[in-house]
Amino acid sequence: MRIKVITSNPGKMREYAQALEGLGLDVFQGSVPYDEIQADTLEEVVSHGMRGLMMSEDSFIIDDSGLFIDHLNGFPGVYSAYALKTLGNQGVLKIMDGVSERDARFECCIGCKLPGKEPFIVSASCEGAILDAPRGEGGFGFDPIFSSDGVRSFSELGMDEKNAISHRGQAVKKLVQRIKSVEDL
């Protein structure tokens, strides 16, 4: 079975390819335009995107992820992609300058549609904190300024280690369980 991961992010695609390896799926990256609404939750964004994609696609995976900073009342949250593009990691660090309350979490919401099956959504999160400065060369997005263990940023972790603990890694584990539970793969 072929399944398209709809993303323009090569880092995200690498994480999906590694996590879904061994399921007997032909996983490939595709760029399909769809209406990505601004909403209050990641699940609303994914649900809306899925409804539009089901008109033209029989099999796909989409996700929306966000960094939710407690001190900023959950900002950037559902606006994380925009905040990363406009503020970047340095802008977030500037906003957090002098703030001692640095608790944050990454959340990931994945929507999946398999041929002839009902669509479904899985979600997961990873608790952590915003670091004082970016660290590491790996990862992407806000990875250099987020740490789940207070020691290393997500950018300092290898892909296997990051996938074992990250929001997307946990959501993909749930995705894999759901895909495995579908009969006649």
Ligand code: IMP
The other form holds:
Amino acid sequence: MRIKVITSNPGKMREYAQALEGLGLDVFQGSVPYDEIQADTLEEVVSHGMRGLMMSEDSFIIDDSGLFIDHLNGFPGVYSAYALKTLGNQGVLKIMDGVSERDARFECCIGCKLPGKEPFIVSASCEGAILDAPRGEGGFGFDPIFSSDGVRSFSELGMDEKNAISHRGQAVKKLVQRIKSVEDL
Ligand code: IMP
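Beyond the form predicted alone, can we have the form predicted together with the named molecule?
First the chain shown before, then all remaining chains and molecules of the complex.
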């Protein structure tokens, strides 16, 4: 089965391709503009986006993710893309300078519509902490400043390692289970 992942983020796309490789799901990147509302939760953003896309698209996957920092009451959360663009990782580290409470989590919410089937949403999160300084060259977005084991940043993990534990990797596992329950892969 071929399915379009609607994203403009090549880092996300690489993770989808890697995570779904060999599972009978052939994903390709598509860029279809859709409305991303400001809402309190990733689920609301995804659900609104799906309603709009379903007017023109028969099947697709969309992904909305974010970094939620406990000390900042969940900021940047649903504002993660904006925060990365304006503050960057250095800006986040500056806000967190001297803060001992560094717990954070990534959340990933995936919306999926298959041909002739009801749309559905799956979500997962990955607990971790904000590092004191950026580390590593791989990955994308906030990866250099987030660690799930307190030692290595997500940027220092291979993509297989990141997919095995990350918010997106776990959400993709749920996605595959849901797809398998309605389609022969
Ligand atoms: P969006 O889902 O594309 O809106 O992502 C929000 C922001 O979080 C973007 O700036 C992404 O780069 C960042 N982001 C999403 N997923 C990840 C991830 O797995 N690692 C690091 N940053 C991420």
